[in-house]
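First, one chain by itself in structure tokens, the form predicted on its own.
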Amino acid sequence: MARHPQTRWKRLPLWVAMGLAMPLLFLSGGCELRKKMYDQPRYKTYAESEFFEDGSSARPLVEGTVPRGFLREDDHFYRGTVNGEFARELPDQIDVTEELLLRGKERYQIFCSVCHDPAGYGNGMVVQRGFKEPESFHTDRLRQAANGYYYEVISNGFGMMAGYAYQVKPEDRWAIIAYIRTLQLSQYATWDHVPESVRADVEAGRL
């Protein structure tokens, strides 16, 4: 005759019964702990607090905190300055190559030509539709301006122009500056500026 399950349970040794019961106790305790962690007192973002002197529960970043990868100690490359003055030369990281100028031309046509026009005279499409005309890149002032000045304006804007720090990365800002210099040179170039290797093509009308 088969014994009832309860009969078998009651006949188990005490240590066996405790061994089976302990995991259940831990599981129930763990659920309770997780519930307490979920329901613990907390502040919503920017909620008021009487604990801190400024009355805000949100804590400001520690002074001098910099996101990882954004230290940017090189003032020349990242701010266009050398010893606190606008840099006249391009940074050492920037090599003026055909690839760089083509990149600068592409970025210029996307971000700059709508106001400054493709040749840099300040008669872009939005200007033709009523926007304030920017200064031509071919004025004496801007032809003589330091490269760092251009970097500052591209980064932070000037007058009606908004800054492009979030749209144009630093290396592309320098590429644009290098391309602007080619535009300026193109309007004041003499025959002596033309390389001998291409003079024949120019004279023949092929360029």
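Residue numbers count along the first chain shown, from 1. Between two forms, the rigid core is the largest collection of C-alphas that superpose within 1.5 Å. Not measured: the values here are computed from a predicted model. What changes on going to the form predicted together with heme C:
- Rigid-part membership between the two forms is shared by Q187 and Y149 [C-alpha given to the better-fitting superposition].
- Treated as two rigid parts, the chain shows its smaller part rotated by 25° relative to the larger one between the two forms, based on C-alpha superpositions.
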Given for the second form:
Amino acid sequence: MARHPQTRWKRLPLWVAMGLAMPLLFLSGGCELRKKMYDQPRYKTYAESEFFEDGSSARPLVEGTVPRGFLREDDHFYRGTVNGEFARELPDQIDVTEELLLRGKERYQIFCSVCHDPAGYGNGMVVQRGFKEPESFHTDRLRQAANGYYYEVISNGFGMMAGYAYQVKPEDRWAIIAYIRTLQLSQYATWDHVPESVRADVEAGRL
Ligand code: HEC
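Can you give me the structure for the form predicted together with heme C, which would complement the form predicted on its own we have just seen?
Complete assembly follows, chain above in first position.
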């Protein structure tokens, strides 16, 4: 007698059922676990607490906690100082490359030139509209000021000028300082500073 299709279907569960049941068992096990975690004593966000003295279940960070990547132990790089004095040199991590100077130029033009003007004389558009005029970067005093002093002014501000710590990250502050040094050199450059390769162009007025 030919097997009725239904009979075949009825027999399948004998071995298929095992395969189906195993994952189900695991799933329900997982549920049990999750339920145990769900049932353990815990606070809801911002709930009141009787355990802690200040009555709040939200605990403040332990004093001195430093987020990963924010240790910032390097005084030279992060504060512009060496042994408590403004550093004259750039930090070791900063290589003065063309790329760094171009980055410094871009950041300077965005954040500083509005007041200090593109060449650093202190006659930017904001100053022309009435803001206090800063001292030119080309005075002897500011030409001789330490790199670390510039870092301090950019980070924390100076007199009427606000600090730029939130807008300009440490690497970029050093790039800006390197660029200000090139502006300063540009106003006091001598023939000796002009590279041989472009002297002919300068003499002919092409540069
Ligand atoms: C909104 C205008 C403004 C901007 C933008 C600005 N500065 Fe200044 N800056 C000033 C003024 C004004 C002073 C002088 C403040 C005073 O004497 O009260 C000053 C002073 C300085 C000084 C000299 C401090 C001294 O000893 O005389 C430096 C260096 C300096 N700024 C660098 C920068 C750099 C770098 C940037 C860009 C990251 C910048 N500033 C952006 C207005 C500005």
